[in-house]
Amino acid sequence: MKTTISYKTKEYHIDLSKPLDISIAVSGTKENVNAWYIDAPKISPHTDGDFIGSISAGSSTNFYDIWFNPHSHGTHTECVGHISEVHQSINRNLHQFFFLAEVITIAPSEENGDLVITKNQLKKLLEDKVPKALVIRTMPNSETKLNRQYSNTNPPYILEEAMDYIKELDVEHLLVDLPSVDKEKDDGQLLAHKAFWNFSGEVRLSATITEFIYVKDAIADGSYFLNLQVAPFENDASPSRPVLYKIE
């Protein structure tokens, strides 16, 4: 299933039958990826009196309840509502779902005991590219990212200056394989989030941040088309499934 996409002044060819899924699923186990000091997600049969919503327990159907937090338990996409007192919904703010994207790989630098992504690293890797969506894979890139327990580990993050640069490039959709673009414990400053959404100026309402992705090593750096789909929750963030398509 192949298609041709006309974008700006160029034509691109992709094969829709060869998706590259970069999402992390949610499972009801303690091995599920986790951050922000809360319990693992739960997926279990609904119970009501003698009723148990499981075929193995005698029900005619499987009827399961799910408890999770999108920010803690898997790939999710968030809008400015994540840091705004005024309610903003990702379901209402994200209107387009297909973008030209650039995948880059960065080994965070050590600064003051932290691992950080810097402006100079981004400039070197992006050169003259100005993608609508930017996908950042950090090194090392083992499959432990699929079930890592991030709370109290001070994961890598993006410096404010680097995020200002991403905003200046007019990157509208940023995807990272980290639990947050900001430092885990930053006294609520949220410098990178605020820089990306231009929080102190004309807020970029349609811009999104997707966290907790996993980009396999087999996916080379370079240009792709991105299909960014989110579950239609009226919330600041929602579980999402970003899928890349190689440009032929």
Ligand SMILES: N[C@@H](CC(=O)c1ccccc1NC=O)C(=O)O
Contents of the next structure:
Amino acid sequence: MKTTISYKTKEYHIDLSKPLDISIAVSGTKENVNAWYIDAPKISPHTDGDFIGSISAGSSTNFYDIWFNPHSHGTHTECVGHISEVHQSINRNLHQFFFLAEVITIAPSEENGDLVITKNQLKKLLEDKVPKALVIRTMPNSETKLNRQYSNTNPPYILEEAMDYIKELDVEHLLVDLPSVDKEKDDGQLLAHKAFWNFSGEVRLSATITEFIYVKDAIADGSYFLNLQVAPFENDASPSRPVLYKIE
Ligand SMILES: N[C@@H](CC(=O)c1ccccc1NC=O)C(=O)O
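Requested next: the structure of the form predicted in complex with this ligand (the form predicted on its own having been shown above).
What follows is the whole complex; the chain from before opens it.
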């Protein structure tokens, strides 16, 4: 199922029957990816007195409750509501769902004992490209990213200067395979989040950050179309499923 997209001055061809899903699913297991010091997600039959919402326990249907946190347990997309006192909902702020995207791969560099993504690394990889969405895959890229328990591991993060550059390029949707764009323990500074949303100026309300993606090695760096949608929760963040389509 092929389609042609006219965007700005060009035409692009993509094949809708070849989606490249870069999300991490949420399962109710201890092996589920996790960050921010909370329990694993739970997916279990709803109970009420003698009632157990599971066909194997005699119910007519499977009727499961789910407990999870979007920031901790899988691919999620967040808006400025993640760092603002005023409530902002990702479901209300994400209005479009297809974007020209660039996939890049970066080995974070060591600085003061941390692993960081720098402005120079981004500049070299992006050259003269101006994508609306930027997908950053970090190296090493092992499949253990699907199950990693990130709490207290000080994962790599994006330097403020690098995020200022991303904002200056007018990237509206940033996707990373990390639990956060900021340092795990930064005393609430959130420098990269604040730079991305232009928090101290005219706030970029429709800009989004997607964390905990997984871009497998078979997906090459380059230009794609991205379909990005969230489960319609009125919350700062919601589970999402970013899907790439190769430009043919
Ligand atoms: N680094 C922050 C915490 C933080 O970034 C955070 C905490 C809970 C859930 C998500 C977080 N950041 C995600 O992007 C701090 O040390 O206060």
